[in-house]
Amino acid sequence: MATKKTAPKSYREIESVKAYRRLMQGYYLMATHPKWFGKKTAWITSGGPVEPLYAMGVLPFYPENYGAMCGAGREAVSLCETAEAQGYSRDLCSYARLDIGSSISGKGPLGVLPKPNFLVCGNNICGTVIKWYEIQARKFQVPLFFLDTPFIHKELTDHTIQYVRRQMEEYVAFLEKACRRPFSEKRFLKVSARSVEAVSLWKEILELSRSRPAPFAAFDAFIHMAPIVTLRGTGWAVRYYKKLKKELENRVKNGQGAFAREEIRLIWDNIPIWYDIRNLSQLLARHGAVLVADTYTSAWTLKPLDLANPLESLSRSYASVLLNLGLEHKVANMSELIKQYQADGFIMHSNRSCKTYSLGQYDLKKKVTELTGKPGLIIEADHTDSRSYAPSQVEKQIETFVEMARTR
């Protein structure tokens, strides 16, 4: 009797997300509970310094990574509208009206969020955060600190880093004043070097799809950067990133790419489409097309620490993170990026909720091709309001930039 033969799957999957999955459920479930371990909490925004935090023992939880968990669970439209109701304009960004919704109602993939300490809010990822931090603050009662890092439309100056590092300094005495305890110099060093080594460890992550094939597509990376989000400067991400990266580097070394075909590679520009990763995924698998990196998970990438000096290297990483430098750093971060992996292409994503990420997209594409000689596409949606979404439109615009990409 014959038997069977199964086609063989398109995508490899990585071992190590089982691991993944125990680390983030271990997180979330002190992040629901914190009284349970004896924790404060602080919400924090993406781009905010989160090693003064883990110092003082604070666990941060970070709205924008749960708005994520959100899109990709599709809870994020009926959150969306509960804020709406409220009066919150669908203009707004959808990470911060799911939040807003998401407290207003008790619902979301993790229920009823426990009330925070106290908010961290820092406007190097866009202006839209002052706001909604603002309006959480005074919905729960609780302190807000607001630290400033103004726009870098060429070089960073020391002007900037010294204004940028007074309010670090102002940032420990909020956190002294809110946690009733001394700033530990010498705990602060130990979280900073683990930051530093969990960042280091996610940058030669990325890098290793600079081989060909590629181990690890942007796909996963947008799910394996969880923890260097938030849980930068614990050992616990350091752990992690260390059991992933000796399973990427044997792909590498076995020749094994994270896709059976590559045949076209791509870079990714802005934020993801987190309710349809999957379906993307798989469109660009049958043309042989695979996103080999991205500007948004590099962004984690921050500049090293130095450890003589960790204030004013955080006031400098934290200031020139990739949304708070202007066009010409841009356009040189994305011809770097298809230099380095060997792109064939591009693809922009113009996010309907990310004013800060989308403007000037339609310049850099311009610019980069310019530079590079590789073609661009922009397609239009929303990272979890899928409301703002045409996916059969999207797919044909996919479809036939990557057959152009192929006969170039």
Contents of the next structure:
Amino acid sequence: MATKKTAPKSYREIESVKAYRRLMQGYYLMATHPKWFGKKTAWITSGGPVEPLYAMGVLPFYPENYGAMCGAGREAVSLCETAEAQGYSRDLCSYARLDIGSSISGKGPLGVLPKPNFLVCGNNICGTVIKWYEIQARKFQVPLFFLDTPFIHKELTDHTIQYVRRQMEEYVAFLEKACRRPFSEKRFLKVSARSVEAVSLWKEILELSRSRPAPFAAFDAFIHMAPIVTLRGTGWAVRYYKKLKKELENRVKNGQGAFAREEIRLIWDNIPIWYDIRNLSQLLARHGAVLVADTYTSAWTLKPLDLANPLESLSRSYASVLLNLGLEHKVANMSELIKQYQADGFIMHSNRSCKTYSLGQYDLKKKVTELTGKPGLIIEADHTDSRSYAPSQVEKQIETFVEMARTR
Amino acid sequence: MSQKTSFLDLIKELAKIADRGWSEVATHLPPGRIPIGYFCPYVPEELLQAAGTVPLRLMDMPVKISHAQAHLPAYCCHLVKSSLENYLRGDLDFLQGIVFSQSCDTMKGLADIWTIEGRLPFQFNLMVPTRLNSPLARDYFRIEVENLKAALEKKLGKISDESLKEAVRLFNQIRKRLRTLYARMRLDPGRLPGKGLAQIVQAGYLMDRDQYLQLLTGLLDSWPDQSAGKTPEVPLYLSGNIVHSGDWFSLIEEAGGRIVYDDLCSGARTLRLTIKEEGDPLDALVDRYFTNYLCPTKHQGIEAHQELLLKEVQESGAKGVIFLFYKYCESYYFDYPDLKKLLEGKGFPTLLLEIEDPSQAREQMKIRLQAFVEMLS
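The form predicted together with the partner chain is what I need now, so please give it after the form predicted on its own.
First the chain shown before, then all remaining chains and molecules of the complex.
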């Protein structure tokens, strides 16, 4: 079309996105038709230990990832409304509401989701998931394994590690019972090795944006994070991230950024506003601002597993994900990101649907600015429920903030 | 003083204590005891008592929120907002410490903000496990409780087994009397308005527990023998989290209902904390959280909340159930639709009332309450 040629694009498309789409289409084909592939499926929380599932040949399905898909596709509100009609408060997490709504109505981008064989819930990301998974366990009448990872205000204690580790052993026993076959240590090590490799690749990919210009914006990471969440532990994730990394390394070599203009570098905090990613990306681009890193996608740069002691290190790793850490750790993490990515400021999404991420953001902002001298902005929204979002107000806040960051 | 006068005087005294603001609480501390704050029944009060403290429960004092807005988003419950407000205003500066317990995400966030502000000389975050149907969690929690004991000992001196057993007996006696009080209220419902009962229970969180036991004992001893007569109100069960104000009970009574039992976190639910007095007291303190269902922030199986609530409602003789929840309390709101469905399926109509700021907007709920009670009459 002629109009496409008139204005040069400020955003540089990622070529690997085609491979990404094929990969995720393949994954969702399996997730929606597990019987075609002779697979059992487990619904699992985004911070749940997936490696033992893959080791048992079980296909994980991530309701939160599905929530992001519904949000980005603007299908979340109608699914939330279905849950609300059943009595679920609008103040509840919209990922949970839409998932419950989808289970009730059988609607959503993937249609009727197949009944899971069992559920695996880890509260290292929030307390919401406990209630959400209890509801789904009652609805589907399937077993629920709950991995309890006590919150770490200050430091990870030995008795916490032991508690989580012993539960990992229970998890293995639970899987053996659910799958009616023994757990293969050998296969688990193989899966863990792939997981380590994928996590390392993802970490390296994100770190490439320490370069100026950043080859991979946070908005890209929000999309391309799907394999590290859903396919961690598979060869597919490793192959895909190798390809993506190669493309981005070439960008760095050629001095190409994700955006043509990169005058202001910013960090994003919290889950994306899935239904407004494109708009916010364009808004920032118009002002020469790029989100070069974020606290969300970097949460999957888990501590590397020690293959000599996989269950112990799995416990340590899953117990200490960012969302299970106190404010002191979050201040250190954000300050480090600002330093490593040479950021000029940070935008924090105060997310009605995620209290665990959002509580303490005002103090976090103050502390990080004190430590780094960089300004922060808090915007209010919900990760998938667009009814709790005032875009023009947020746009004005961002425009003013970017100009302020430019003059500092 | 006649028996009747004495009874009424005790009611008035307890109501006065329940209505104290923090400044008044601070001026009525028992000599020689250190005031320590806490929020949640998962904090073993007995351990705090044995350490020589007076455990004071933070349970949403009426206060205008202004300072807390600079720290919290709007979507937090009023308990958290008002407690932080009290803290930031300096109302709680008389406390020598605070014990947080891991419950919901908002409370976890509050604990961190509390630490950053650092106004109190002592803070302990008791990490209560969430998976309370697991022996592994029990082992973990035992260590956490031992750590709390060690932290208290470091600050206040050795806690002997005997002092802990004594504290266990004291709290058991208090719960025993409260249980008797609830039973008396069923047998003699015209004797005391629901608001009075709520105030009696609440007073216990804000005062010296030895004195509280004496007041409760006096109250039961002076309870008139003759029944005050039958009341025409519709019996209801009240389910929810903390209710800081007895005015909710008055509102229900004005609408023609009467609460015959509750599972409020500030009410009858804490009666489940009674423990055995034999054996190792720390073990007993730990075990009770695994043998009783207390809070929907915890996991004790997928049906635990439903089973217990249905049982209590059936036993209470209530005709319907009122859910009274703080707005933004995720755990309750997640459980609500299935609880409602279950209860209504068993013939117990339900009504949900949502509290944002407990000191406001009660009147608008009156019409809904009246309609609900009328339906049950």
